[in-house]
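One chain comes next, on its own, written out as structure tokens in the form predicted on its own.
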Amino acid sequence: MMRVGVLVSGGGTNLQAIIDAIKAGKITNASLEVVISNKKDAYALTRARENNIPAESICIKDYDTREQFYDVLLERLDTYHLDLIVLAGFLVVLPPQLIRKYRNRIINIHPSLIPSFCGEGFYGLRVHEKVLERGVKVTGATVHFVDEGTDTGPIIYQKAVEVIAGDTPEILQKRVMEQAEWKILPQAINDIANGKIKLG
């Protein structure tokens, strides 16, 4: 059984997609061991607790330095003996020591077709605003392994989503979640858990 931890900053819609996929048997051979948020009031923590998943917040504001925050985050993750860490809307740059320790065992979901609309500053609604500004006809989502760069690790899965005339960033964000993110993230976890995608 693969032990999975999820890091999240906000509402946790991708976390919910993972929870639902486990319940529906679309993810097998994997257990959610912990959900950690960098925000105390993240609704993702409520979702976790409602599903009897250990949930904790590690807030950068509670520490004197970013290094202290990173040390505590790594320490807490280590206590769960995780096989896979999933970044599901975690708006914190991971420290190099965490990436080194969990090399090829961290995956991220990004709301565009990498290499388009990714990298520093491209997260959340901003991605969809830029997609609409640019006038592209197709966007989507990408699951990728995490390395030291921003959205630069090896791609696991991508799924395209049509941009429709009249889309607002919010409407497009919802469509990308429903048609791409909530499908390819659970699929990637299941395929890693069942050996179809090799770690490290």
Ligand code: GRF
The other form holds:
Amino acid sequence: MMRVGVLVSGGGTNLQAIIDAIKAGKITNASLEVVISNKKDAYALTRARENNIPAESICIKDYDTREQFYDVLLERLDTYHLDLIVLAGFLVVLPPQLIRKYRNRIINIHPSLIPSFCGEGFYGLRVHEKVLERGVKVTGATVHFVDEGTDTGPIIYQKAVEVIAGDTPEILQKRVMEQAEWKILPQAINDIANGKIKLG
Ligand code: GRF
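Having looked at the form predicted on its own, could you now put up the form predicted together with the ligand?
In what comes next, the whole complex appears, and the chain from above leads the way.
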């Protein structure tokens, strides 16, 4: 069994997609060991608790320095002896020591077709706003391994989604989630859990 930890900051619909995929047998050989949020009121934590998954919050503002926050985050993650860390809408930049320690064992879901609309400042609704501003006709989502850069790690899966005339950032975000994110993230986890994808 691959031990998986999920880091979140918000609603947790991607977390829900993972939970549902495990229940449906679409992800095998993997168990959700912990969900950690940097926001105490993240609905993702409720989703975790409803499914009997240990849920914790670690908030930057509770610590004097960002370093202390990172130390606690690393320490808490280490407690669970994780084989894979999934960033599912986690809006905190990971410290290099965490990336080094879990090299090739951290994946992220990004709501665009990397290398378009990614990197610093491209997160959440902003990504979809920029997509609409530029007028591209196709967008999508990407699952990738995490390295020291922002959205620069090796790509695992991508799925294209059509941009439709009249889309608002919110409408487009929902379509990208439904048609791409909620599919390719569970798929990547299943493939890693079953040895079909491996790095390093
Ligand atoms: C998703 O769009 C994800 O791609 C991005 O943040 C959002 C998180 O949504 N990184 P949710 O918390 O999984 O509902």
